[in-house]
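The data below hold one chain only, encoded as structure tokens and taken in the form predicted on its own.
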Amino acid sequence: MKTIKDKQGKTIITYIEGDGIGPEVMSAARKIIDETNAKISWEPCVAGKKVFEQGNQSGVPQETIDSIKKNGVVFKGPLETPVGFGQNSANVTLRKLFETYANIRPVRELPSVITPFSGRNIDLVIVRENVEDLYAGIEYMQTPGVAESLKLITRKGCEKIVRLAFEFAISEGRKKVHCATKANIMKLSEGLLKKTFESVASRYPEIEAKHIIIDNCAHQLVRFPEEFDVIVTTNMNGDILSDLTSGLIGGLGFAPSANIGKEAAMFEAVHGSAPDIAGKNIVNPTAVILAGVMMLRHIGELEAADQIQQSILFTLEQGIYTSDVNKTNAVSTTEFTKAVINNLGKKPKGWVDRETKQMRMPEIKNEIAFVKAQTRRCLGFDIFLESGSNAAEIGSMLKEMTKDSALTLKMISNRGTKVYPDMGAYTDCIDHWRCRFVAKDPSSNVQSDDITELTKSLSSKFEWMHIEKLWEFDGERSFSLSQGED
């Protein structure tokens, strides 16, 4: 991965102060890094709230995009994400623009930070896929009362994140990788990650590979967190688990992260902008400082990284805390920062450094990932209709409309449960119906013209909003069944 140096041989870092508490925590981290004399040149840029307020819907101006493209390394504060209205998350925009497909969030028990899990030797890492899944943000209001969010999982995305998880484990001398999914329910989307994990794991025989259901993973993390080493998972699941695991060791104030891609790497705290405490000089800057440590290691400033980490640990060991850790004798953000600076060069007792080496990035080909099936056959299609009629009425109308079609109505479902033909079950129906049509001849391959013709006919009676073909790839059904459907 590229880095750019100035005329003095310093690595140029795109520096984004952020929103809310961002200026406070970023200032603290920058002062500490500068005290180490690390060879860094800061290039200030903006993103987030101020940019949204200027009318930029992405929250990221072109000047910032150009800076990141040039430098390849970003150190950023938390950005405010709009809730419930039009703009996109600036954080997600940055991750998508630069395909920082891997989010790495280390979690390790810290000295003198007392939690219910103290003494359990927690030392694990969440490796989260960072650009796909529900967080791709592909959403629609299908009817005035029904919202849809598309969960897109790709084979290429799964392979990249799984390979990086194994490579990261090797770089830190770790012995075990868990893949956490909900493949028992979402057999195709989450199942694709599970299937890819099992395939890739065979290339890393020195690493123990285990699959675990995501809810059981959350359960086990609060029972036996010391049993985990590296956990790789999908985007939203990883977002949730990483917040859970940070709670095991003291909270989001101690949770750094790295967003890694082929062309750029971004380093930030896990926590948000916390506008309610902004400007009060009480926020814990440790997470951002530790993100700075990750950044320094990434660019090869290993001595400065070790020096800062040792100082942070020594400071905590001395019982110097901000109020989120202990309200008794709490210090301010600036006082904590000064303590860390004063403790540079000091080492904590009883801390065992993990021997690390530079992570080998998976090779990524810049080409369209076209996964080819040996055989494919279209068995029919689903069409989503809006109607205030009941299932029996809709079914009767659709049966009549397919008399002369190559397709026939197989079933109608409502919120995933089959309601036609009637199963005798109680379903609280809404005005959003999935109608499944299949070929009258089960051995035939349904043609697009057949689907188009039937859809045109349906349009005369119903408002429709979505169509999905029912594929069979390599002889395997490649779509889910509704509850109650055979």
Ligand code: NAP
Given for the second form:
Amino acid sequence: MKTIKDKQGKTIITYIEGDGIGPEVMSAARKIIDETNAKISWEPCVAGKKVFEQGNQSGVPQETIDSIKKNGVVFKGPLETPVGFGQNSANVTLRKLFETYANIRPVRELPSVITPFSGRNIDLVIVRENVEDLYAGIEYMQTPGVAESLKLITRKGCEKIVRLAFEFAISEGRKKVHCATKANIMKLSEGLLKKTFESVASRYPEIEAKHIIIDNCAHQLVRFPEEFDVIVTTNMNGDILSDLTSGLIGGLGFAPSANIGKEAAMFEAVHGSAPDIAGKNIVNPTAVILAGVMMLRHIGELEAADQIQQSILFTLEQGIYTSDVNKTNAVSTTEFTKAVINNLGKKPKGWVDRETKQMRMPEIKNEIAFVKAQTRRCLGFDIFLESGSNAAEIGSMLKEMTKDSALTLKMISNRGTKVYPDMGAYTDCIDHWRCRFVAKDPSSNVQSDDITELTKSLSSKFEWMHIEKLWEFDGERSFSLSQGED
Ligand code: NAP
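Now that we've seen the form predicted on its own, could you pull up the form predicted together with the ligand?
Up next: the whole complex, starting with the chain shown before.
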């Protein structure tokens, strides 16, 4: 993993203070790190709200991109997408630009932070896929009343995150990896993570590998959190689940994270810019300080990392808390920071450090065509139409149009439910129809020309917005059926 040093041998870190509570928590963490012997040279950069407000639609200026590309390590505060500026989250943009495909979010019970789960020995890590899924941000209004968000999951992305989760488990001496998905419903997209997990798991026989449905995972996490060790999951699921796990150990104020890729690593808190509590000197800086500890370990400053972690724990053991933990005797952010600095070098009582080894980054072949099918056949296509007519009317018009085509209308669905041929169900239809055409000869391979020809004649009668081919890869149907379709 990349790091670079300046002439004095200090590791250069791109430093982004962020928005909202960012400047308060980042300044706390930086002051503490600067009090240790860690050899660090900070390179301040900007991203987020200020950048959007200056008219940059991405929220990330070129100078920041260049700095990260050069340094490979980022320490950052939370970034806000102000309403009315920009299109995408600057945070997601940074993660995607630098392909930091893994988001590692550890939570471990802090003995002196009392929660309903105290004494349960919670010590788990969410490994969240960080660049794919609904976070690809590919969205369309298909009609004035229908929004679409593409959930793209790739075999390559799954393999990277699953292998990283196993490698991470080994580096931390952990015994179990759960893969949490919604593969029971989204059999192809979420199912791809499950399938990849099951094939990769056999290469790590020393680790117990288990699949769990994501909703049950959330349930089990609240009932038996001590049963979990490492959980690998898709981007959206990981986002939600990791806020939940932060709650188990005292809240977002205690949850650090690392965004890891082959070329760059970014360290930050799980929490956002929390504008409601910004500027009041009341926020808990622990999450970002612990993210700093993860960063120090990443760049090999192990002594400073241990020292800061121990000081944080010692400070909490002294009963020094910000108001998110204890409203009555709370200290301010700056008082908490001073206490941590004063306690550097002191050791907490109730804590045993985990022995960790350098993690091996998975080597994944760098090919564009990551998966090649031996055989492929096109069985037909789906076309999405906008129409105020009902299913029976659309069905009979389409049937008429396919008279001389190589394709025939198999069914029409509305929001995923088959409505033509009529099944007598209660579907609350809207003006957005998916019409499925398949080859009249079921053994044939539908040609693009057949699709184009039929689409042309459809265009004279209907407004259409989207086409999907119905593939069979290596003899396997590679599209889902509608509810009610057989
Ligand atoms: P949030 O900023 O994470 O804050 C949610 C709540 O958690 C806060 O209102 C506060 O609750 C509590 N909290 C968070 N951090 C805390 C801390 N350090 N100390 C004490 N309490 C803390 O979530 P949000 O309000 O949904 O998001 C605000 C903005 O941040 C959005 O623009 C979002 O897009 C952005 N965001 C950025 C990142 C990132 O850059 N990595 C991540 C998430 C969200 P109480 O005071 O009510 O207890």
